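Single chain ahead, by itself, as structure tokens, in the form predicted alone.
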Amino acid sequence: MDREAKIVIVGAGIVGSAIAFQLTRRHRNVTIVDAGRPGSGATLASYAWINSRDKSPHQYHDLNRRSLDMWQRFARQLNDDIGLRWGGEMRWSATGPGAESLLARAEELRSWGYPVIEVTKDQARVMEPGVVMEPFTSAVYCEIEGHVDTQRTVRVCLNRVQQAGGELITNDAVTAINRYGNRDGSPGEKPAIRSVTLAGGRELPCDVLVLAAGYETTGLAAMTGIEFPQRRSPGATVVTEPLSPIFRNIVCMHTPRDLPEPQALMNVRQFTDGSVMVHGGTHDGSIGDTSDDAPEKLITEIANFIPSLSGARIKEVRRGMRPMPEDGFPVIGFADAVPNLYMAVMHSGVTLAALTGEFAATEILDAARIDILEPYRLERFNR
């Protein structure tokens, strides 16, 4: 692609910011637009666990595993503190059937080359003496997993983009995507995009438009005549005031998935500043999505397993609509119907951000078509 080509990215969450950063590293003209504040949607609310633990089938697991392994390089490229922490995730089961399911999944993951090991109750207690694992029937641990501070990551990415001459436009929504027949203005069957119009009245010419606006991408794609199906999937996380370290070795913990109702299923991690993030819910959905008293309930529940969290003060409740393509898998790549429209929308956006940023830059700038992304093209919804 011509070095003077104008690339507009809509969406300044972690995926859009990662793409903008990688394009900027290759000295391209980038403008990134967000209807609100950068990283204020699903990126803010995300539990931000970097993993390939619960990703199936095998090819989707491999995509996430590859991105997990790319996060270290991504962090080195950013060359700043993004709150990236490694140390692994541990979970345990509470019933006999739960143990069978947990250990069977661990065996399958090991057959895929994913290092999940079984640990005894005594070993688990030594690893994490501050965690009450009762009732207990089995436990597994995967040391290669981690988590990241999404707000720091977005901020550093966008700082790098602006330092390189890129433009960041915030609190200004796209109201129109303007097209013509072909890129040279002649009639054609596949109308390319020539510009986007913002609510503030500004028109941004573009040679490539990247839609990375999460759940809002469905409405934006419709402006180009593309139908992009997504499921509604609200999410919420609770963040406490800073606390002393709650873990000795691990960085993520999941309570048993086989607990009886109405106990919550919870995920816990701790930021480098000591704040603790709890994501959780009933068997039917996330606690904290809509109820005003649910965040306090979640802290009370998690304190049964991590007593040091008893009485923890809530700093904020983060809510967002998770990007969730209809079949649950990512959409990454150019749209066949609009040749200069690139889409990057996915759940597990944090895990996949390292890969998506690098691969999207390659496909956009080098006219490449990366083979491991083929199952994740938009056109699968039209087959």
Ligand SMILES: Cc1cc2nc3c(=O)[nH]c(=O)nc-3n(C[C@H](O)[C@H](O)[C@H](O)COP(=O)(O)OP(=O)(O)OC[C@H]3O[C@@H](n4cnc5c(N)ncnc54)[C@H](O)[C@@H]3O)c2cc1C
Second form
Amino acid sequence: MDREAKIVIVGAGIVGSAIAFQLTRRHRNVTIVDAGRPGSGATLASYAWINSRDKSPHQYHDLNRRSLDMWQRFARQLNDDIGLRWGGEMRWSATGPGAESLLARAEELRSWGYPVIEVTKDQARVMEPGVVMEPFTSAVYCEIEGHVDTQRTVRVCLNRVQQAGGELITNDAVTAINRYGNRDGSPGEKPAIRSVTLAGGRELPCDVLVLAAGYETTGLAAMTGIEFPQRRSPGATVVTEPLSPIFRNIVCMHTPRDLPEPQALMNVRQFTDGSVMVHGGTHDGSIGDTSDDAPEKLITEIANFIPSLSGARIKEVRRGMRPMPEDGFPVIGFADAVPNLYMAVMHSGVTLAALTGEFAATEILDAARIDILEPYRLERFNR
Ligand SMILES: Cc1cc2nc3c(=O)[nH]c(=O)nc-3n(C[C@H](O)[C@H](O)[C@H](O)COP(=O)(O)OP(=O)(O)OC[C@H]3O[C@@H](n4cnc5c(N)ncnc54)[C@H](O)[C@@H]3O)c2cc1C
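Output the form predicted together with this ligand next; the form predicted alone has already been displayed.
Now the full complex is given, and it begins with the chain already shown.
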């Protein structure tokens, strides 16, 4: 692609910021625009566990695994403190059937080359003396997983973009996407995008438009006539005031899935400043978004497993809409119907940011079609 081509990215969450950063590394000047503050969408609320643990089928697991492995390089490229921590995730089961399913999944993951190992109760206790794993029927540990501070990651990506001459526009939403027409004013057969208009009145010309606007991408895509179905999936996480270190070896912990809610499915990680993030609920739902007392309840429940969290003061409740294409899988790539429109919308966008940033830059700048992205094209919804 022409070095002078104008590339506009809509959405400065972790996905749009990673794409902007990788394009910048390839010496392209980009403009990245966000309706609000960078990183304030799903990226803010994210539990930000970098993993391929709960990802199926095998092909989707591999996509996430590849990105997990790419995070080390991404962090090296960023060359700054992004709060990235490796050390792995531990979870355990509380019932007989729970143990069967936990260990069967671990076996399946190992057959895919994913290093999940079974640990005994004594080993688990030695690894994490601050965690009360009761009731206990089995436990597994996966050493290669980590988590990251998404706010720092976005900030560092965007600093690099701006230092290289790229433009960051904040608090200004894209309100129109303008396309070329035929000379008689009728739309062309596949009319390309020529510019976007911002709420503040600016018009940004573009040779390539990247939509990385998370859940809002559906509305933006509709401005080009593209139907992009997403599920509603609100989520929230609770962040405490800083505490002493809660883990000795691991960096993420999940409570047993086979306990009754709300004890089941709580996830915990600790930021480098000592504050602790607790995420309750599955990836399809989370703690009640309208309930004011839910965050306190979550802390009370988690303190049954991590006593040092008892009475922890809540600093922040973060809420966001997960980007969630209807079938749960990412949408990455140029849209067939609009030749210069690139879309990047996905759940697990933290795990997938390393891969998406690099692969999107390759597809945009080198006119490549990366084969492992083929299952994740938008067109699968219109077949
Ligand atoms: C509670 C929760 C837990 C999660 N846990 C994990 C996890 O453990 N691991 C993992 O990998 N993923 C996790 N995810 C998913 C992950 O956080 C998201 O996939 C990722 O943050 C998406 O990033 P994004 O940049 O695509 O979208 P967003 O962060 O939503 O960013 C989109 C941006 O677009 C901007 N925007 C929207 N409309 C416009 C417009 N018209 N004009 C300009 N800008 C616009 C918004 O302001 C926003 O900043 C979780 C998500 C949630 C909510």
